[in-house]
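Presented as C-alpha cells, the chain that follows is alone, the form predicted alone.
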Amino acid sequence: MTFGSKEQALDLARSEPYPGPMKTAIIGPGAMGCLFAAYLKNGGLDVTLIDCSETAAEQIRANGIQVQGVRGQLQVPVAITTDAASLGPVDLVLVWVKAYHTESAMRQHLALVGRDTAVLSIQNGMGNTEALARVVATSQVIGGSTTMGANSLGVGQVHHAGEGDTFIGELDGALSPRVQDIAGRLSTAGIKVACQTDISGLMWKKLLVNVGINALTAILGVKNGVLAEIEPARRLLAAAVKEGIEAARGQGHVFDEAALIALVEDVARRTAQNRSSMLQDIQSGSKTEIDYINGAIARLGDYPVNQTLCDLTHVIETCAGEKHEN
C-alpha cells in the first residue's frame, strides 16, 4: 500500500522494530549515495539504489559501486533501478539528493513509501526534513547528520575522503525502537551510526560545520585542510561560524562558540583530502546548496559574511556554468 499525500500516511508509521531483514532505498546515487550504497550492500544489507538517469544506472549495473580511500578499494554489485514502482514499498528510505531537489525526488519516488516506512534525511543544508513532510507524515521522516566525506571520481565511483561520525533520530526527540532498530542496523552493516535524541540539535551543528567549509573551499578552490592550515582561512571560517552560532541561538540552539569553532576546524583537519559537495559542484558547472547553507543564516539576519560568502558563490557558480556549457 503507498500514500499519495501526508494526510493519507498521518500517524501510520512504525515505532516498532522491524522484523525480518530490512529492504533499503537509497534516493540519489552521487557520492555519499553510493557510499552508503556500497557499504551497506557489502555489510549484507538489502539495498537498491534509486536514479532517475537510466543511462547511469545502465552503468552501474555494469560495473557496480567502485570505493577507494580510507578503507581501502572496494567494489560492490548494487541494484539499482530507476521505477520505484517496481520495487515497491521498502522500511527505509535514504534520501541523498541535493537539497533543492528534496521535495521532487520523494514526490517522483512516493511509490517506495508504504504504511510502515521510515524516511531519513542525512543530507547538507537546512529543510530537508520540512521538505519530505511535505510528501510524507511527518511521523515517518527522520532526520539524521554525518561527517563522513566522499567525492564523486565518475558514475559509480567514489573516493571515501574521510571518516566522521553519524547520527539519526526522530524528530519528536523521542528514543523510539525503530530508530534504535536503524542504527543497530546500518552499524552492523557498516555504518556506525548512533542515536540522537535532540537529532534538530545535531543538524544545526552540521549545518555549522558546512558553514565553515563548504563555501570556502568552493570560493578557494581548496581541499578541506587548507581552511585548517592557513591562519586567513581560519578566520573567514570562523566568522563564518559565528554568524551561524548567532542565528542558531535566535531559533533555540545554544553553542560554545571557541568549541563548535574547534571543531570545524578538526573536521577540516580530518577530512583534509576531501573536496566539499560545494566544491565538486563548482568544478563540475552544477547548481550548489549554497542557498541551503549559507544562505540559510544570511535569511535569518543581518550575517554579512554569510551573505557575502553566498553571494561570492552565486558569483563563481553562474561563471562555472557557462563555462562548462561553453
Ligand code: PAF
Given for the second form:
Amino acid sequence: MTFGSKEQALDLARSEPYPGPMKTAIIGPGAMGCLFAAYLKNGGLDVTLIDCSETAAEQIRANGIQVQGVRGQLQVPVAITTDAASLGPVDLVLVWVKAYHTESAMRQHLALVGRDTAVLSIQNGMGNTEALARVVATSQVIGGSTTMGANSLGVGQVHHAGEGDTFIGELDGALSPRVQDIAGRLSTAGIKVACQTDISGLMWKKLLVNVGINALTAILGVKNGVLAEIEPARRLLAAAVKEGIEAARGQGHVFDEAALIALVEDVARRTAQNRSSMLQDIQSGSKTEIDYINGAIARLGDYPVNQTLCDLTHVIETCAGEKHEN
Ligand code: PAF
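I would like to compare: after the form predicted alone, may I see the structure of the form predicted in complex with pantoate (PAF)?
Expanding to the full complex; the earlier chain stays at the top.
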C-alpha cells in the first residue's frame, strides 16, 4: 500500500541491526497497543505496557498477549504495569490511547519521560501531537501514522486484520539520528517503519483515510471492504474525503483529489476484513474518536457531509449508551 511518497520516505527496513534493546513503554493496551507490544517484544525490544486498570493488567500478566491474523498466531509474555513510576524514564514512549485520552494519559504517566525520552504518537485523529506537546517538550514529540488494522478480541487478545504502512517523523521535518534510530529498531523488531520528512502532511493523509472509512463503517455497521465495493458507499466515502481535502488545503496541505480518494478506497480494500476502530467502539459501547476525525474537519469550515457523519455517530453513541443502561 503506497502511503508516503518514495522521494520523501527513507525506508530503513534494511539498515544494520542495532545493538541492545531500546527501553520502550506503550501506553494503552487496546488493539493497536497490544499488537505493537506483542510484535516488538517478540522481535527483541524491551517493552512494557502501561495500563490504567489493574484487573486488565493482571489478565495480561497471566496470559501474555495473544495475536492471531495475517501473520499467524502468537502468544507473547509482555511486562505490564499500572504504575509508571515503578518503571521510571524510558527511551521511547509509544502512546496508543484514544485521541480523547492523549493529554490526560501522558500527564498520568509522566514518570516515563526523562530528558532524552522520545514520545511517539501513531494514533488516529487530529491533535494528538499537540496534546502531547502540552505535557512534554515539543522537541520530544515524534509524529507517525499507520494503516495497519487490528481488532480487539478481549483483554490482551488481538486480531491483526491487515498489514499497512507505518511512518514516523520529527515534527520539524528533520531526518534526525533519533528518528532514524527508532525507525530502524522498530523495523528490525518486526514492524516495518519508514522515516518521513513531512510527517504533518502524512498525518493529514491518514486523517483523511479515517475521515472516509471510520464514521461510515460505524454508522452502516459494515467492515471496511464494503466501502470500496458498493457504489453508494463509495460515493459517500468520496464526498467525506473531498470535504476533508478542502479543509486540509485551508491548513496548507494540498492533495490530489482523485489520487487521495483512490488511496482511501485502497486502504478499505486492503483492510476489507477489518472492523474499523470506530465500528469496534460502537459495537463495544465505547466512546468514539468522531470529534477528532470527521468532527475535526467539520470544525474547520462549512462541511455538511462531515458534520452529518459526526452528528449521526453521536446519536448512535448516545443510543448505544442508553441501551447499555436499560
Ligand atoms: O481506525 C482504523 O480502523 C484504521 O485506522 C484503518 C486504517 C481505517 C483500518 O481499519
